[in-house]
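Only one chain comes next, encoded as structure tokens, the form predicted on its own.
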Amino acid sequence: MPTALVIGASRGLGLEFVKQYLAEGWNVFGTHRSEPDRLRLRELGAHTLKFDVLDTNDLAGLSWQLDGEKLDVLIVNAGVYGPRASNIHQPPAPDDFDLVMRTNVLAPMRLVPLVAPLLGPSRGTLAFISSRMGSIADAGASYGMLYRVSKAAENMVAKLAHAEYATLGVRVLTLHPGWVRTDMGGPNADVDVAASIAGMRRIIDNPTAYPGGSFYDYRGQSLAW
């Protein structure tokens, strides 16, 4: 039975990853921060792991709880958008900057060396859920500047993870889920959450068509860094 770990599984994209993998008979670990989220994941059939990406104690605890596990897929999904008004004319406040950059960048930097080796035995896939807004080549507007900067930095973390762990057989992907109807994306977004996750899973499941070290959207289209 293949095993997946979803970081940030309480709602939205992460929760849908959990649901879809469970529906196909996978063994699924999902991280949560609150007790209601833990109960929701447990009722679905997932193994629950308490993990706040900003808490170094939780990071150590996650590593301990996963000791000896072999993963086939690891989804790094936890993230925040930050202030909607952030743009080139209105730089973020220090507290907003710290929250977004620590969540979207520092947390993956700390997480990867602890969990990526668990993918080695199965030659598994580490997938970063990023955003097209983090593409430097495609940047054409400054709205959401703080989020854009954080996702560009997370994309670099993913590229470096690819450079480091490809020799162990680990495939590292960076994925854009589309503008999805979640709490972050809002009700007017273009893409249904189930369709977004199904699309990203097709990419994750096909290493021949979608090699590591690359940036794709949920439809399988290659994106510019």
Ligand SMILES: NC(=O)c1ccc[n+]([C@@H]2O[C@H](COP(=O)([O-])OP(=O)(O)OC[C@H]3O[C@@H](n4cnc5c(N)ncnc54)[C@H](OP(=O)(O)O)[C@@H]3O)[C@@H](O)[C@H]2O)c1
The other form holds:
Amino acid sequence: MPTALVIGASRGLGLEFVKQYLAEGWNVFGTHRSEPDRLRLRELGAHTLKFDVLDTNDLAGLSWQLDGEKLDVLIVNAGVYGPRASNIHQPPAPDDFDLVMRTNVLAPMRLVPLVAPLLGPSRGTLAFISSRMGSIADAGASYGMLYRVSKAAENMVAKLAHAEYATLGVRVLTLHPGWVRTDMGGPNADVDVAASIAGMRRIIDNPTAYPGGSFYDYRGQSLAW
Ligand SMILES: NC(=O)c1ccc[n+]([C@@H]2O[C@H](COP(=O)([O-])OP(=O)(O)OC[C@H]3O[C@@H](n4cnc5c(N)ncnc54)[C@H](OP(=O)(O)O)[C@@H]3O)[C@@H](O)[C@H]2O)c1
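What I would like now is the form predicted in complex with the named molecule, since the data block earlier showed the form predicted on its own; can you produce it?
Next comes the full complex, this chain leading.
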């Protein structure tokens, strides 16, 4: 039975990854911050790990609890958007900058060296749930500036993880889930959460068609960095 670890599994895209992998009979670890979220994940049949990505003690605990595990898929999904009003005319306040950059960039930087080696034995896949808004090539407007900057930086973390871990057999993907109806995406987004996750799972499940070191949207289209 393959094993997946979903970082940020309490709701939205992360929770749907958990549900879909469980439905396929996978062994699934999901991280949460609150007790109600832990209980819900347990009820679904997932193994739960308490992990606030900003908390150094939680990171050490996660690493310790996963010691000796072998993973087939690792989803780095936890993220925040930050202030809605952030653009080239309205630079972010320092506290907003710190929260968004620490969550979307520093946390993946610190997580990867602890968990990516667990994918080596199964030649597994490390998938960063990034965003098309992080594409520098595609940037045509400055709304969501802080989020865009953080996702561009996360893309670099993913590319560097590919450079370092491909030799261990780990495939590193950068994925855009679409604009999805979640708390972050809002009710007017155009993609259903189940369709987004089914699409990304198809990419994750097909290393031949979708090699590592690349940036894809949930439909499998290549995106420019
Ligand atoms: N929805 C979209 O349209 C869209 C588009 C492009 C990219 N994305 C990306 O997809 C990912 C998931 O987005 P979503 O739409 O599912 O967002 P969401 O509904 O707002 O859920 C965010 C998830 O991240 C977790 N999280 C946030 N800060 C955390 C922290 N400090 N420690 C641990 N977990 C933390 C949340 O946990 P709590 O429940 O504990 O807060 C929650 O599980 C994000 O990286 C986002 O940037 C989303």
